[in-house]
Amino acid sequence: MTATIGFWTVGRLAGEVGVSSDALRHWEREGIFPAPERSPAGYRRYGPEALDRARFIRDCQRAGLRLADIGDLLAVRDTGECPCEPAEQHLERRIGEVGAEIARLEGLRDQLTSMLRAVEAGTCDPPLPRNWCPPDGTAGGEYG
């Protein structure tokens, strides 16, 4: 649900956006959101723009965008132009980066089910690692 007041503390923010205070407080000082105002006993008062900022830099880090990236973003943002000209290199980047983890993933879960594999067949033989067995070598295969 909204709030509908004119300010939102810290917590509610963070609440409305679906992020820690932690990340709001760490997004302030990396300086990518700007200080909000503070009420007389020193909390943080943020006011209507904070909520759509908040919510551009959340989903500009589910997407797997570094702060950096968020910062370049915001900084043509905040002229009133759309960021989409450096939006598409920075996401060019993320998808090279993305492809090389699946990539890593695959192998990973190739080398995984050649273990399966032979346990299933109930060999300690590669591709199992050589730790996998005690050292005395009785367990099957030879430890080295």
Second form
2 protein chains.
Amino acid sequence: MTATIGFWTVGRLAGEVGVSSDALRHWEREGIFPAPERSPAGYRRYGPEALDRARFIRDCQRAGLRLADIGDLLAVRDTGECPCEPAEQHLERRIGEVGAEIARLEGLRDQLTSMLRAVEAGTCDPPLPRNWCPPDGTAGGEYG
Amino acid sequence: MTATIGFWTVGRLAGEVGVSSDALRHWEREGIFPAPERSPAGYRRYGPEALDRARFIRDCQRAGLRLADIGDLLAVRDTGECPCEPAEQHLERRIGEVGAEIARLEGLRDQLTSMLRAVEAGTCDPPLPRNWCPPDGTAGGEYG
DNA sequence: CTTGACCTTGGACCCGGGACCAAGGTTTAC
DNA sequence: GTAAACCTTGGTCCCGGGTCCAAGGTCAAG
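Swap state to the form predicted in complex with the DNA from the form predicted alone:
The next block holds the full complex; its first chain is the one shown before.
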């Protein structure tokens, strides 16, 4: 620590941001987090800018963006420009994806619910799977 | 075919059910699909019961159940009992999961939408990520 | 000086559900 | 008879985002 006043090790930064050290090293390997300076012993020494970048990545992740997408945004940001236009595109795409997924899940939930109702009612003839019961004809199933 | 009248090869069964041959072999490896008889040449020879089982698995999959869960249901079913009680549990669990996921995604979508609105408005100070803009203070970001 | 917490590296492994491959055998159709 | 289309096996690879590991170096506290 004496040689790194004002600088953070990977664990310190990780703790500050709320991710794991492994995650930070992973981001570095993936090329979305610049390799920091090293201490004489080879320890990563992060400056304050790393804190903001890590939080940026973390927050993008929480928004469901993939690391590759975050990398795109950062690449623009790193040129000194506001990555708003690409961000807009990513956000729109992501909103579409999320909406589609919600719709899919709602349909699935309806299906599951009706299956559950049928099962509860003892009416072993629900929509899907068509019939939970065995082949022997005990309950007359389509499945064998 | 001559030696397997009334029996299906893996590709035939796969085509009938609408999955791939690889998927069927995968299910067999995973232990949820019984290994069928073999032709003298070693080809899998499926009887009619395989068709129903495969459809059952496929339909359970469409309901979002995992292969392991499907295996549980099949294990009960294979004893000759109706797997309704376990199915009920799986369905309830799955409905809960799906509901939670829908709620999560709806929250995420709201977040993304407000981010998008902020970005569109040029107000680079959205909730999350806190600021898309670069460190230089051009737009005064929290991220550095 | 020792203990324990931290750091380094590269690589293997995890989840789920297969896809795809090579190298060869079989069956079918013409 | 021969080509096409099927089948077999075991194996690796994919997606994403890491986690976990071993074997070793470093550093602060007591």
